[in-house]
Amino acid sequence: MLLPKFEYHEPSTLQDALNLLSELGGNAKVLAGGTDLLVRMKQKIDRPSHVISIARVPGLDAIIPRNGHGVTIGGAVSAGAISRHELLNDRFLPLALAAGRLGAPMIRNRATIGGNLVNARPAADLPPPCMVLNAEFKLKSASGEREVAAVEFFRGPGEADIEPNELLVSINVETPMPWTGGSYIKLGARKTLEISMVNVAALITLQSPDGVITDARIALGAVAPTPVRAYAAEELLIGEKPTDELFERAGMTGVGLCSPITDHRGTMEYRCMMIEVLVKRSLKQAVERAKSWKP
């Protein structure tokens, strides 16, 4: 299938890219990895008059630790780079795990975190981990910049809180507290190149290795028009000692927060069953990792 005709731009600075977005507005699309945009253009779903490549814009593909207080991930960092990054696997594990489950190796080495987030697909891999990590997304335009919390960024299927003249330049995440562990589980019919039927990210902080849960975060994907934080399930966990029974209750509560659909990948009833199972499983994994936390 041939691409529709368009004018190609390859700015070499961030400001040039932002100026182009400001001038061209809704007639332009940003090209990063291209794993989604080029497919949509070939299918004639998207027909931009202009395509702006950010491949030559410096800094957007960098992962920068912030003196032990957190990390800044450029919007053009590939899923593959995230999945292999030592710091992200150590302190921000849900994101590294999710990046490692995105597509297949060739896709992961092209697909970018910014593209995965901005596309705002309900079943996307990277939004739930960003939500449990309380990530902040920095958006820039030619006239200014702003930050949006991950939990507020997704508005509906394919809809995100980003204007046509804005670029998602970075994802900023604070380092979790000591005795914190995380998890990400994705359910699909295949082990690779699969769209999630359900995905779950979890983050648990313990008072001590054998102590109560002091913080809990759960995010669910592919079970509602947007990824969702399971706040009611989280509240059940705070102040409690981790047990299988407690995690089962959290899973049952999580089901009530979702509105899954029936499609060719799975029925609504099956997805509801799997929410319970995967929430419990992800919480158990997160707790085990929290207990083995190392300074």
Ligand SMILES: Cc1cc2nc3c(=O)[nH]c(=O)nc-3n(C[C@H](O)[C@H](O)[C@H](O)COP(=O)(O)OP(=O)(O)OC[C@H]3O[C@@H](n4cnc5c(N)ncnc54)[C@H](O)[C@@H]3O)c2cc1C
The other form holds:
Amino acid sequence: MLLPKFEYHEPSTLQDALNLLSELGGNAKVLAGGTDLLVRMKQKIDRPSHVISIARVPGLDAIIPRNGHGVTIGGAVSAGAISRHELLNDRFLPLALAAGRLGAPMIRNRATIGGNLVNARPAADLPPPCMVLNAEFKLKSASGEREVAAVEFFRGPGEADIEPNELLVSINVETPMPWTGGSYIKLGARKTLEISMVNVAALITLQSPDGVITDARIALGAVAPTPVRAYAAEELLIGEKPTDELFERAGMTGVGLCSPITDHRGTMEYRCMMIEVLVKRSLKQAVERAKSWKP
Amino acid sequence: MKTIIQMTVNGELVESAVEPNRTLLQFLREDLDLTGTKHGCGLGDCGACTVILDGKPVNSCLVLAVQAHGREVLTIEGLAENGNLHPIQQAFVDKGAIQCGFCTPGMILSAKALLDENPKPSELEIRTAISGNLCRCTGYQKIVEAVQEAATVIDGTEVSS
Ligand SMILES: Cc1cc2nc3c(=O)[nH]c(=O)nc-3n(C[C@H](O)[C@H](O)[C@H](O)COP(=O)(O)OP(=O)(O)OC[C@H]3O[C@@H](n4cnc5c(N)ncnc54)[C@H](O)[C@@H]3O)c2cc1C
Ligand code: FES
Ligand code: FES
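Alongside the form predicted on its own that was just displayed, please also present the structure of the form predicted in complex with the named molecule.
In what comes next, the whole complex appears, and the chain from above leads the way.
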């Protein structure tokens, strides 16, 4: 499979990258890991006349802890780097787990978080964890910058709130409260190299190890045109003691929020059943981890 | 427009002028005649094109040659030393982990990247490491055994030397 011709740019500063984007705008595509863009160009779905690689822009591939308050993840950090990062595994577990399930090892070494989010595929692995962690995405252009909340970013399949002249430079996440635990479950037909049939991220905060749930966040992927937060299921959990029966009800509520499709990966009925089971299971895991939270 | 690129391939510095739409896979196979790296799907699915780029296994069909400028590439041709097979290659031969051989270069490089980082992997870690490398012939069991064998051999040489 051959790639069509294009002009290649490799800016070495952020300012140069942003200037190129504002000059070339709609005729250009940003190249990060290329695991989506190069496939689409080979399949002649995308035909940009200019390709702007951001691999040599300094800083975009850094994970920077903000002394205890949170973390800033550069837009070009690879899924592999996220899955191996100690702090992310410790405090931002749903994101680290999801990154470790994206594609296969070779894909993870190239695929970036920015590419995964901007792609805005309904079944992508990284949007649900970003949504439960209340992540903020920083977008920059030559003329300014803005922040968009993860829950507002996704507009439809392949559509996100980003302009052709903007670069997703970083993902900012606040550190969750004490007694918080998280989980991520991806269901596919095989263990690797599989686009999810359903994926669930959950984050639960307890008042104390054996106290009530004070905060609950659940996000579902592959069940609707965009990844969604299951707000109704979250409300049901807040203020309650965690029990299996409660998780069961949350799972049932979760199904009501979804509009899954039937395709070669699974039928609508199967997906609905799985949403219920996976929400329940992810809440259970999150609560177990919240109980064993360590300062 | 062609761009001049330089990279280290199997320890040797190479320089060449390439079109930006040339993949690293095409560059290795067609410009450098290193045909050990295989072209399967071209879409990141099969792993036949696996090479090690700056220490990490990648699908060379999804990397542009220009993106490898200034970097270090290891292909299957770079594994044997002085005419002796690398212990992973030898283990694949000894354990019967090769049938048609099309997946083998990619499998071996994924295994090498694993053993370089984790000299004593569990079976699950081995299966995860090669999960992006498809094999239509062997059923994977003998490949896993070969990687286990190689790990023991490499570990043994390091202790005794
Ligand atoms: C074999 C295979 C398996 C896969 N498996 C999975 C999987 O299991 N789960 C999953 O979620 N995805 C999967 N993918 C899809 C893909 O790997 C991911 O979406 C990946 O994260 C994309 O990142 P990238 O850096 O490679 O993006 P690229 O291909 O470089 O870019 C993707 C798009 O985003 C734009 N873009 C990239 N970075 C930025 C930025 N910083 N700012 C603005 N725009 C940007 C590009 O212009 C392009 O339109 C798979 C792909 C392949 C080939
Ligand atoms: S040829 Fe590159 S993954 Fe199949
Ligand atoms: S030996 Fe034939 S594909 Fe693996």
